[in-house]
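One chain is shown next in structure tokens, namely the form predicted on its own.
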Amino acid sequence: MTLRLGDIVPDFEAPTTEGPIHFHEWAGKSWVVLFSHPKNYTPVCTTELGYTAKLKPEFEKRNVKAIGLSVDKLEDHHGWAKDIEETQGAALNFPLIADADKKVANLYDMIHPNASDTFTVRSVFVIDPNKKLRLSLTYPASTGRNFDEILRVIDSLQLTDGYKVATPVNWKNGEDVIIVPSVKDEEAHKLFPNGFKTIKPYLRTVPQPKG
């Protein structure tokens, strides 16, 4: 199944390190970062899971739940969790799905046969509270993901959902944003009474609105 931006993501039931879940029910009204791992006891995945555990306060500030997936058995996950805490200085504090039958991996197209017909690629899915896919990223097995970038994208998505703005290249939370072209100047003056900067008629910047 190919998931596209704006699609409602598939629901599923699966065992995890925090007990069985019904995915849509577990997600509730939160944003979700679902990310897959090629295999347990692999070095890159170990660093990723440890770093994600450290980011829990940042996720909570943004109403985000993290959940990982590996195509290994649940009993293997528990042993790996001990290694993650020992080597990364952070205990696993979010569920890790045991997808030994590859049901979820196939639902979300996480197995790319030309890379490996056995293990998942490093997929990332950002899902909003309406269960819609808002971002998908695919990394090769050899490259660890940039979770600071994932947080940055979530900041952008949450901001632009609330205001008629877009975020420019390399934008970080707190920096100026762009007024979307569909907003005419007359409306822009009402939306942003403190003013905005017109660089080109189609390129207008404004300080980031405060939520």
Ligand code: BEZ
The other form holds:
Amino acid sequence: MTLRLGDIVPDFEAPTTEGPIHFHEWAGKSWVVLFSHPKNYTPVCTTELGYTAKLKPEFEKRNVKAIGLSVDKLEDHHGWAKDIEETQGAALNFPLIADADKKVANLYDMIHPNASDTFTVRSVFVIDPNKKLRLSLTYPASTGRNFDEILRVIDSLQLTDGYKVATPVNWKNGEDVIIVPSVKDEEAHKLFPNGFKTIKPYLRTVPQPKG
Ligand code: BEZ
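Beyond the form predicted on its own, can we have the form predicted together with the ligand?
Every chain and every other molecule in the complex is listed next, the one we just looked at coming first.
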């Protein structure tokens, strides 16, 4: 199934390292980062999962739950979790879906047969509290992801949901943002009474509103 931005993501039931879950119910009113990795007991995946565990306080600040997936068995997840803690200095603190029958992987199109017909690629889905897909990323097995970038996008999504702004190239939380083009100057003066900078009529920047 091809998932597009704005789609309601498919629901599923699956076993995880934290017990069986019903995905939509588990997500509740949180944002979710659902990500697949190719295989347990592999080096790049080990670093990704350790780093994601370390980011837990950052996820919590943003009301985000992380959940991983690979097409491995639950008992393998438990064994590998010990290695993650030992080598990365962080114990798994989010559920890992054991998708040995590839049910969820197929539902979310995480297997790209021309890359590998056996393992999932490195997919990332950022899902909002309305269960809508807000970001999707696909990385090859050989390239570990930048989870700081995923947090950065969530910061942008949460900010731009609340204000009529967009975030420029390489923006980071706290930096100036762009007033969306649909807002005319007259409205912009009301929305941003402390003023904004007009670089071109279509390129107006303003200090980041409270995020
Ligand atoms: C890894 O996680 O290290 C990995 C997994 C599959 C292919 C290449 C690397």
